[in-house]
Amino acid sequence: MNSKIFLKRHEERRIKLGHLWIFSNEIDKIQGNADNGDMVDVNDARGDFMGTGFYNKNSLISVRMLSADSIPDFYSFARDKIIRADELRKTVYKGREAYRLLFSESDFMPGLIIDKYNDTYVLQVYSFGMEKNAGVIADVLKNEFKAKNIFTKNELHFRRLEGLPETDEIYLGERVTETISDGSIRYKIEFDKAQKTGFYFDQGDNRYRIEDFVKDKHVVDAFCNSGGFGLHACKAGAASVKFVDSSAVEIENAKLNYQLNSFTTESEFISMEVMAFIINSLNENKKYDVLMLDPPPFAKSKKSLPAARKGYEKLNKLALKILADDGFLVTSSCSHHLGREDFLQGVYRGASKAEKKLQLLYFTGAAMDHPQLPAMPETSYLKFAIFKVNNL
């Protein structure tokens, strides 16, 4: 029998609207000896049953809600959720064999990410309950999806927040190399060298969007990682593409992916800090028609927000200075703590200091394999915008 959690008065409102986190200061009392990772029954202050969640007494997020019902068998529960998530991806990405299969809270499996690379499944596990049931998740992938390789590639920062060991596991097979397609571009994924789980699926749809703006243009893909934006620019007929990233490994990945797709676009692969590249371009009076910025998160906590705002403002200001008249700025932020308005204001302030006028043409978030819960702003993190640039 599950232990029981009772909330304080009125603390059930957010949960009933669809939020999935219960914080430690919202709990009134606990009946039973719930251990970290156990499933618990959640009740409101009147004692009415609200659902089932995973418990962690050492985390600020004490309960991650799983269901409004009881869960007698976790395998059946996980099987249903993962299959439903996969059916959604197959609807929006017909014929694809690589995508974010399951996106944590957004697919009602809090603390678990599953990325699919053909028959290889890469997990990120960020809740004690999912860690305790990782073997069950692997069984679902083996039995229902015929997985050949299953392993984790966790980000240690989030494991530390949950009090989880800073380790990775192989549940089936090995860390093979995969070649995937995003629908038109192929990528070679070497998991031991790659960032995140191996590929940034969240910008997948946005890479297609930039194809409308790059034909016959001179393009810079800054913070290029494995080259996704620049490769789509090559496909769409760009006159030239510069791939820029501080990581020599990622520049090699981008070069390999360029060759894998047999592109012939005039291209340069530059291992350099992006700010240094921009300043060098300024000093050499070089101009580009399209500049794409996809930096790592500047704000990993609320405390770092002031510095992050200044960082985005400075980056976009300098980027605008190396854009040709009537150019396009494609700019992103994956900092969850930086909201849409803060992000846009940083770009606008940068534009003002660069003496440019901007027209916002397009604004969106992550790709459709990264759904959002309307009641849970934490599931929305990526900001992606395309601006037409005009001189003042």
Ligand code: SAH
The other form holds:
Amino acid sequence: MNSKIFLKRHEERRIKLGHLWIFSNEIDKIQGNADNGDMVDVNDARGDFMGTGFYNKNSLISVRMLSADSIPDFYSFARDKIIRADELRKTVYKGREAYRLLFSESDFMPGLIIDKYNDTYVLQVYSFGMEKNAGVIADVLKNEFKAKNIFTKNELHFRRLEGLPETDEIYLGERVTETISDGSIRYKIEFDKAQKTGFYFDQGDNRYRIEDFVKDKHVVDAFCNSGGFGLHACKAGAASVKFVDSSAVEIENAKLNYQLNSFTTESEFISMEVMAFIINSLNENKKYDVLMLDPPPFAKSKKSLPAARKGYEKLNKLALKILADDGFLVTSSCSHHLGREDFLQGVYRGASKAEKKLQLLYFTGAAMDHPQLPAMPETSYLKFAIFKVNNL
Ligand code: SAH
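Show the same protein again, this time as the form predicted in complex with S-adenosyl-L-homocysteine rather than the form predicted alone.
Below is the whole assembly, all chains and molecules, this chain first.
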């Protein structure tokens, strides 16, 4: 029998709207001796049953809601959630074999990410409950998806917050190398070398968007990682593409992907800090028509927000200075804590300091395999904007 959690008065409201986290200070009492990672029955202050969640007394997020019902069998519960999530991806990405199959809270499975690379399934496990049930998840992927390889590629920061050991597991097969397609571009994924689970799926749809205005243009893909934006620019007929990333490993990978797709676009693969690249370009008076910026998160916590705002302002200001008249600035932020307006204000301040007039053409978030829950702003993090640039 599950232990019972009783919320304080009114603390049920946010949950009823669809938020999935219960914080430790919202709990009145607990009946039973739930261990970390156990399922608990959640009740409001009057004792009315609200659903089932995973418990973790070590985390500020004491309960992560799984369902408004009871869960008699976790295997069938997980199977249902994973199959539903996969059907959504198959609907929006017809014929693709690689995508973010399941995105944690966004797919009602708090603390679990599953990225699908053909028959290889890479997990990130960030809640005690999912950690306890990871074997069950692996069984679902073996039985229902015919997975050949299943392993984790966890980011330790998030596991520390939950009090989970800093380990990775192989549940099936091995860490093979996969070649995936995003619908038109192919990428080689070497899991041992790659960042995140192996690929940044979140910019998947946005990479297609830039194809609209890069033909015959001189393009820079700054913070290129595996080269997605630049490769789409090659496909769409760019005159030249410079790929820039501070990681030599990623630059090698971008080059490999360029070759894999048999592109002949004039290209350069530059392993360098983006700021240094921009300053060099400024010194050499080089200008580009389209510049893509996709930096790592500047705000890792709320405390670092002011510094992050300044960071986006400075980066975008300098980037604008190496853009030709009538250029396009394609700029992103993946800082969870930085809101849309804050991000845009940073870019606008940078533009005014660089004496450029911007026209916002397009603003969106992550790709459709990264759904957002209306009641849970925490499920939305990526900001992606396209600007037309004019001299003042
Ligand atoms: N645009 C990529 C994802 C970018 S992730 C895509 O579409 O797949 C951020 C990248 O920035 C990482 O590859 C990381 O190696 C790189 N990076 C981090 N700090 C950097 C810096 N100061 N200068 C250049 N690259 C940096």
